[in-house]
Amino acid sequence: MSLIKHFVPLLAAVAPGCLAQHSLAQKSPVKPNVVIIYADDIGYGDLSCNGAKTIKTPNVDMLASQGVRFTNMHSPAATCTPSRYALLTGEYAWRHEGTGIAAGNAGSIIRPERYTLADVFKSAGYQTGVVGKWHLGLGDKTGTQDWNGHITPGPSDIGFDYSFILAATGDRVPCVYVENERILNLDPKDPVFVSYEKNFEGEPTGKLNPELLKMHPSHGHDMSIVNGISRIGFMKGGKSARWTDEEIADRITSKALSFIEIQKGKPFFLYFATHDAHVPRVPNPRFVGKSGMGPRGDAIIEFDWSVGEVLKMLKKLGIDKNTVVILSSDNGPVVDDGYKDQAAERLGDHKPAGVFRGGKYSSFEGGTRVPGILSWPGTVRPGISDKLLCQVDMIATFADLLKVKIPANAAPDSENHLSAWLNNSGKGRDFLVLQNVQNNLSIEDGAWKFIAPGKGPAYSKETNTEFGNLDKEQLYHLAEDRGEKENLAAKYSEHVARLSEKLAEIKAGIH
């Protein structure tokens, strides 16, 4: 079968509830298409074009370069959920309860009657695709999907013509690719079935069956083995659809790859979900030894590879000048986070989070300043920005690129940074609210940040994480202390007063 004959009929089909926002549309002078490459666990100083020394990432760079390197990005979350749910929302997680890391069969969270950012570009008349890491829930109810039929309400209920993703992320079940809502090549002999709660009679687990597995569990992660790999959640069937850890990569480049080609002449929004560098790592052959580092320097490799292809890709259609490319990560990176694959003892002097305090899952920088890169060849000047930006304004921000007009009460936390984003004149965010794994919360204005007290650990010893919650006022000079060393609450009430009276106000959602 062609892959025109295959995609044609996908993107043919949009959601009923989409027609009705196809009228806010105003006829555009500029339509670029639109690709946003979604890294997962990557952190700042992951990438060489941010001064990583030991890992190189030539296709990052060169993209990079010929595009604006933004210092100050932030995703919305230091988890990957509520940043993803946030970026297609426009919405901070934290205002919703039920947003934070979704399991393997939780429910949709971003529901059908949601305006998404997908939803922008279908106002503006463009074929729309999500590849890769979904994490954002299918299905109606926790629980309770048909996996071995149509599961819905899926990405093509919030705006998306065509999806090919893994229903939740690689360390939890199940482990199969669902395109459109169904799971690819199930065989209806062999059903599949999700649980986690208990695990299916007669299925071997991590926990009990370590002389199966080829990577083993640090902490967590012992449940059903798929591919030789232990995940979080029982799972039982479809032994014809799970995929292999070693090819998701390729794979899901795949996708990318034909989704862009068989739009060529048209415009395109395309959200590309990597997956590498969350675990378990386990990339392609090719690509084990390249870093010196292990699997997870080898997934990032891996990563600058699949960015690599998209961008040949665009050039090899001629469709490159007229592409907006998009590279930016769901939150900081994590070492060790549920594995034995020796990231933490091949990790030298690599330095994840570049010169910033904490990671995945903190309230310190580390855990949402993360890469930003935009490129738009022969429009947007090439530079370096530290400007305070973040991924919850791509929908204001796009729907003003496009003249596409926002229902009223959608996207309540999206502001318009337009020429912030495109590297002209605008000045970034004046205010930015981040929530750590905890949902403590912090704000900063680009020169200063608060972080609330809030309760929780303050240390996490299995991934060596500092997640920031003290039970008392934190301030941090960024300007001058971009590591968050020294407290200077105390010494500068008047900055605590001010942040803490900002952050309760957008907290009630006074803007």
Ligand code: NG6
Given for the second form:
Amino acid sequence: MSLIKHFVPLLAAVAPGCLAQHSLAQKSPVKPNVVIIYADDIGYGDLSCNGAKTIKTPNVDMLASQGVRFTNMHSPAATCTPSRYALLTGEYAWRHEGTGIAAGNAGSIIRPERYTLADVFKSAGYQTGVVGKWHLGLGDKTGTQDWNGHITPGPSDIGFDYSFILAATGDRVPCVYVENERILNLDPKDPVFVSYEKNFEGEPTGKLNPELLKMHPSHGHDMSIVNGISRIGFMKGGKSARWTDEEIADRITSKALSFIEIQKGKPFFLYFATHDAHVPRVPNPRFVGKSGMGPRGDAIIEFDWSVGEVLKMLKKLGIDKNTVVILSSDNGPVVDDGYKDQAAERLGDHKPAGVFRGGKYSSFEGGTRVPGILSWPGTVRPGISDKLLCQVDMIATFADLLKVKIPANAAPDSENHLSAWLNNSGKGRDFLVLQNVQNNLSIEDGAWKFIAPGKGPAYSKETNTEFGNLDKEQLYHLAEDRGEKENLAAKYSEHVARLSEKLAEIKAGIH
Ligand code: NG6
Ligand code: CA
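Show the form predicted together with the ligand, please, because up to now only the form predicted on its own has appeared in this conversation.
Up next: the whole complex, starting with the chain shown before.
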């Protein structure tokens, strides 16, 4: 498809200077900056542009009003690591061993030889950066990394020129920032040690020393204590390098802003993965109490602030019209994810997954139908799109925009849907395969969804989530039953047969 086609709707409206730039695009691709703002555990219904009434997210809403708001955008999986793996590699994570929720001492899951989304941008001459939550492993092997030197391989081996990351998640040790693969502010006399097997002698834990805690676990999360919060895993040392949870959003947002400021003259790609609203939810004091819903709501307001800061910076530098901003989330929402933070008690009428069933971890739509916004002011026509789209397609889609050739065998599941992402005539995906926390698969075609029979509990009492697992087939008519209330498998066996056959083909690698 010719590139110029994507710009047709706005050609009449843009200034003559821009027109010239766009006709050049026929020969050489335009190179807008690209910022992906990737939220953690923020659900479809958590944003006011998607209908939330209790929580107000004015900055996200502004982004949505100047861009296209997708109502059928999916993360590739219902948990973090597999979604991020698929986003960056263009391969469904269920094809690849070792892509489940990663421990904080996991080795690099995406190996250096792998072609990634960052490589697409590098091939097109971009400066690339990742700031925020990583959760894709670091170092050569699980558990034996030396955290006190150059922790390699890491983001620089898979296409990122710059990285400022949390190695895993806020609730997993090591609780330190890692900048360009070295722990920031590390005192060599106080090295960091990490174990996911046993505690280090003399170190307090949430389990044995609850009196030291300012936030208590509701399930799990009772190991090493950092900043008055017990975590998953054990760590020792690195006192000067430990983060303060209340400052994480400020720290990573300011790193994202300075990356943008430094790179502004060249095309850049920034993958800005916020920690909000993952547990532990410990927003900065200036957001505390702002949602009236406790820390979870306040963390979403903090997320909205981060989005606003990015948009303000792009405007201030005069590059807002030359920057594509994509906002999405790595999986659906969860209310109690392991800390007693009042999230359930103060939820009120708020529906984090909107009209959708289930949430984080789930095969139901709430697991993967996430917020999706793309803005490219002056180029992409604002609007609302209900086309079936998925983050796994970013590699092929941006490769088309930038006219980059993806190597053979790279990004096997990534499809080019540039025209749909840019709110033009493209129809979106024909089929999409999704995975829940037990790696059970479902497939949908926009109108129908088939959840394959799968082992595992139907429901988690701890997180109050329906996983969507059942020992028999499930079929939902999403076009008329977005809430997946009625299992029609017995009634429409032809759709069960059609979708289960397609799922088997995709599993076998036949597209
Ligand atoms: C679970 C954690 C949960 C969260 C999740 C990963 C317990 C009891 N629960 O195992 O708190 O960390 O993993 O979330 O430990 S994700 O968004 O990074 O996938
Ligand atoms: Ca997540």
